[in-house]
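This document opens with one chain alone, in structure tokens, the form predicted on its own.
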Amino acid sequence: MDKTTFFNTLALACEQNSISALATPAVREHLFALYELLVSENSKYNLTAITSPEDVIYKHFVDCMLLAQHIPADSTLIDVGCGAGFPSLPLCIVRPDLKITALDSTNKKIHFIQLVAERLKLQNITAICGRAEEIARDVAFRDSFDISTARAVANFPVLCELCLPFVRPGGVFLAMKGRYSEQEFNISPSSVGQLSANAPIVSTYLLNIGDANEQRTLIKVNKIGKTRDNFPRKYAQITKKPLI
């Protein structure tokens, strides 16, 4: 897709999803550069299964940009299981006030984010390679972020245990998911209480894609205290016996 077509498609996508104000000239240029790097590097490393230009714009860029309205100004944010940088890279571009840490256990994806940050001269993102359940026990990261987020990484109870330990008391975990599933998103107040958090608040909305749309779910969990010493558990324990 050439730049003019990209800009026109992006403008339409933002208009359809009521976020046109985010698509400033600088943002458009950065997103096009990100798109070109994603296409180029994906042919080498298989970074994402979403590859068509329109799908990248709608299902990666705009989908991630919609999260921006839920993040207070000047927040620190960690994107857990960030993959190739979604939502962290689009958020970094549209919200330069944020200080973002992108975390993933796959080195090639972290390398890609570092490449994008270097090429686009993005000063507000740091990418680190590691496992969430291990990094969350590092005092430099534990109970320290205003926001943690994860996008379709795992079932919600698993995500809670992986993501909430990063959040400071008074901060928020924002889980980005697809279609609402009562079975998947069900977690008892006592379980989130063990993670020093309040009961989840679930909201649903539509990602408008041309003449169609797809349901999205945003789950907000408020952290109310410091993480207990026994969390997070080892990953095998988290997945075999998730909090319910």
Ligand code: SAH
Given for the second form:
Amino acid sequence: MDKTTFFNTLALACEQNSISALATPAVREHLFALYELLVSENSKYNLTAITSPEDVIYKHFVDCMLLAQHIPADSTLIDVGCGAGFPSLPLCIVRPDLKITALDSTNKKIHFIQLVAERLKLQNITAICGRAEEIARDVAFRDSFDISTARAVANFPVLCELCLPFVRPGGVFLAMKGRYSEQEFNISPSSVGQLSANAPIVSTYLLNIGDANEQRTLIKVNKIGKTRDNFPRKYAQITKKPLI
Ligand code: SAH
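Can you switch from the form predicted on its own and show the form predicted together with the ligand instead?
Next comes the full complex, and the chain you just saw is listed first.
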């Protein structure tokens, strides 16, 4: 897709999702550069399954930009299981006030984010390779972020245990999910309590994609105290006996 068509499609996608104010000229340039790098590197490394230009604009960029309105100014944020940088890269581009850490266990994806940060001169993102359940044991990361977030990483109870340990007391975990699922999202108050958090607050909205739309769910979980010593458990335990 050439630059003019990209800009027109991006403008339409932002308008359809009421976020035109975010698409400043500088943001549009950065998103086009990100799109070009994603397409060229994806052909070498298989970074993402979403590759058509329209899908990248709607399902990667706009989908992630919609999270921005839920994040207070100047927050520190960790994106757990960021993959090729979603939501961290679009957020970093539209919100230079944020201090973002992008975490993934796959090296090639972290290298991609580092390449993008270098080429686009993004100052507010650090990408690190590691497993969430191990990095959350490091005092430099544990109980220390204003916000943790994750998109398309694991089912909700598993995600709570991977993401909540990073959040400081008073901070919030924002889970980006697809269609609403009563079965998946209904975690018991005692389980989130074990993770020092309050009951999740679930809201649904539509991602408008041309004439169609897809349901999305945002789940907010407020952290109220420090993470107990026994969390997060080892990954095999987290998935074998999820907190439900
Ligand atoms: N958030 C991105 C990627 C989703 S794919 C997006 O929405 O496009 C899920 C990613 O989570 C993969 O890149 C995988 O390497 C990573 N991941 C899964 N479990 C993880 C863990 N325990 N710690 C760190 N990364 C993990």
